[in-house]
Amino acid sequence: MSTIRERRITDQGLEIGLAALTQDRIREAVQAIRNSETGAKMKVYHETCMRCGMCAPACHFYVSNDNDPSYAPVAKVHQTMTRILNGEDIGPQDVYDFAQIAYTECNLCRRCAFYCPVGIDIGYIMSTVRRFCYKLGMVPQYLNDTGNSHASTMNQMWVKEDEWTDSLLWQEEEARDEFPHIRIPLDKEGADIFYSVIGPEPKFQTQLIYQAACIMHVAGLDWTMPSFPGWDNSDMSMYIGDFETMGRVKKAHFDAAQKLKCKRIVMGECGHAFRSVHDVGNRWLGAKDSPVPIVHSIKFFADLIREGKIKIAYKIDDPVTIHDPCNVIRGRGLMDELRYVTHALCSNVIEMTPNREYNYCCCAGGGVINCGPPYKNSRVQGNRVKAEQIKRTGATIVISPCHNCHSGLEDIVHGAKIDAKISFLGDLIYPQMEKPAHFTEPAPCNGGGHV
């Protein structure tokens, strides 16, 4: 078995943040964790855990590093959260180790509350012993970069007002190109669809923009994407346990389709984005359910097919196989709507096994593949259980319709040297959807702003 210690890995963030750490700012910092920042929930799940052990083979990192057990998460749980519950002594150097391990070596992705016999929720207890790294300042270098963005910008790629708005002019210019009266609708009030995406996209993923205008504008859609903060869903500081800034930026995603009074919030292909939107961020702001109705474009998708919106000329013949995102499968359920879209498009759709609510996690989600080229090593050998899951398939396209798990995936098929691409349901609706010859000719104004 190894250990923490033995497995350190070297990052800037957390060294500077170990030079600050004090035996009294570690002191405060437990205290704040038993006595206001958690409550029966914690204490329940504390006292209830019966060191079984039957979460093991649940987790990626466990099964995919030969069953060493301190990667189980019961294993994990006693190795930081026990110790600040039971009012152990902490030192500088055991709180390194408790953000390596809950920040890197969990993905949060609850597959292991699925295992256990009493139902322990450990993505929760290892979310509450990052809240407590980060009140120490103990953050991985990179994930906290995309918290600090979050924090300036509400966004988590830096990205300017004017380059957002810029952004999406030149993804309306190049798709006039296909569809010439094509428009991308801003700041239109009263639409029926406030669409928002994550901060890659305008930075480096525009196609999927592009693929999403195209597809509402077949489907002969009512939409608008707002020009001020607001539009980004994503947020990376929920993953860094920085709760004030993750409730700042859902506001902001609330409020902006609050002001252009839009009837729902259709969100992109992501996963954490909608497990901040729909079950932590809304309820960390007090709401009940989400001040605004959110749809995942998985349920977008399969609506629009079912209801003849858009229609597929072709189904393509490659085999296909699904991997089911943790946040829209285990956290709400998608999966018979996710197969719905898959085989409208594919002919040769082949399962993994376990799928659906029992499949593994990326092992790039819960904010691991944000911090950074220091634990790409250890994430794509955390997830060896994926790849070979993939190569069992032999599947030429896997579908995933999440960016974190789309990223994450492409990394362990490069690693393993699988020949398999990567695809969101985008990918091939756009490509594959009928294309009528009188989205050629103009089309009516129907109001709003526009680019």
Given for the second form:
Amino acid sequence: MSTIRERRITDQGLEIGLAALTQDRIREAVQAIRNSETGAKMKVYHETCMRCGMCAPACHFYVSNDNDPSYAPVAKVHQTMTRILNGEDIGPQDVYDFAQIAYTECNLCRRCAFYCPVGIDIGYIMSTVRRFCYKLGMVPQYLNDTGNSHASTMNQMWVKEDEWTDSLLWQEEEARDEFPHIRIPLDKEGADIFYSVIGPEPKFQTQLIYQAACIMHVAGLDWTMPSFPGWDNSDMSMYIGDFETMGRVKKAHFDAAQKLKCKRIVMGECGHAFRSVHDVGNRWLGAKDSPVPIVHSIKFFADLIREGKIKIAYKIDDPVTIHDPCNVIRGRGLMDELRYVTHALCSNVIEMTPNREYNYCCCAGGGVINCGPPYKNSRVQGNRVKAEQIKRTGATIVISPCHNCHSGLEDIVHGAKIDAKISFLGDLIYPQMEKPAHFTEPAPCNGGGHV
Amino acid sequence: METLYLLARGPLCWATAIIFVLAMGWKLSKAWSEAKAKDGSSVAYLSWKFGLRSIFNWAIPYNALGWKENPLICAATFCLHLSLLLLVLFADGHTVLWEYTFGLRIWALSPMLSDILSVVALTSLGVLAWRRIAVPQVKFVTGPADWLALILVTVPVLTGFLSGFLGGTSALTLTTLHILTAEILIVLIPFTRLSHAVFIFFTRAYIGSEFGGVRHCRDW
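Alt. form predicted in complex with the partner chain, vs. the form predicted alone above:
In what comes next, the whole complex appears, and the chain from above leads the way.
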């Protein structure tokens, strides 16, 4: 068994936070967690957890680290929140340990919920530990940077307003080579669909915007994107524990859709953003469900195919497996829709074991991958079980309709030297959908010429 | 000893019942009012349908994923709770007291069945204690409160079981000890981890409501 102190990872953000910690500040944060930040829910969890250890095999960190007991979900609570609630002496170095456990050794994936007979939500407890660390300025540097970006720009990646619209116009122009009539409609009032993406898409994954625009175009949909802040549905502030910024970011997102009077928000293939809009951020805003109807891409694509709005021209024969992202499967039950779309695109689908809502986490979500390079090795090592899962299927393509899962699985298959490619659903739909001639023919121009 | 026995069976029994009802009632009402005040964003999602669905599915042995992957503790947990429930309600000595105190005539377990159930309960408690010592992930998180909970349950079961094999003064002593330790157990339920006996219905129903209503997914 290792201890959290033995496996400490140097993080510039935590080091800076540590230097500014005082006992008084820690005491104040403890009081805040005990008296104002939490209520009966936390107290009852604290009192009724039977310390049975049944949750241990639920956690990919525990299983992948040779059943090291210190990685068991209950052990993570025991080393952090239990100490806060018991009123134990907590020093600056302890807060460093708390931050490493809560931000980098728990993905808040909630798989342990299937294992706890008492029904304790360990994801909630670890989120609250993060809140405690955030209140003390103890946030890993890379993750904190995304939070600062959210607070300053309302997007995760420091994308300036002109850069955002430039990226969209650039993708529109690129796509016009293929679809001469295509538009990425900006600020279209009353559109049926408000399409929102996450910060990394305009920053370094613009092909995803391209693909989405092509799919919308071929399906003949009435859609728009905002030219102003609110286009980013992502939310690292939620994972940092900075709920105030989370609220501002979510409000900007919903406000943008409402300002444009759109009927619904369709969002790209992201898991954590989906959690933020329908489960966490909306609650902070006082909305029981999302203030504007929200559809995740998995459901959106399934409906497009089911209703014949897009037709799949051919299926691929490569062996394909499905990774079930926690925030859309355990978080919203979209497992059947995900399989419907995958089977429409692929003829050779091999299921992982376990799968669907029981699937192991990617080990990237929950803001863990956003903690950056210092934690890459512990993240890859902490999900050996996922690498083994993928390897057993023999698949060469892993469908993963979530950005964090996508990036995390790439690291995992690379680390385990598995010859598999990670793919979004859009990556397959875009090349495999029928593109009728009237979409791809050049647009007529004055005088009968072509543009 | 006889005086103590009569005291334990009479006034202390009533005192135990009153203290338990008042303390548990106070804890529940305090938790509920605090939940409404501070956990509004959780309380809003409580659902009878999904809450009961979760309780039902976790009440079936080896149904939930956690039970399937922890077969030994699943067996120990169900054996312990079921045998305790049957013994508390239907052990032959208890049925006499039900009738004597409340005038309720109910079906009684045969002495042999009571003994078998006591052995089952003690074995299950032994398994739970063994896990606290020998299973690393359990040992890592085990503290005095966990041992207290185990001891509080074990002593009345053990004394109740042994009293049936003795006669005369020893039987009276053990029976008195059985009643007194059972009373201590009941009084302490609201103040120890044993409060899960009541709170589990709320925590289970709550997570079931979240998974069913918000996450459209089962939680077992």
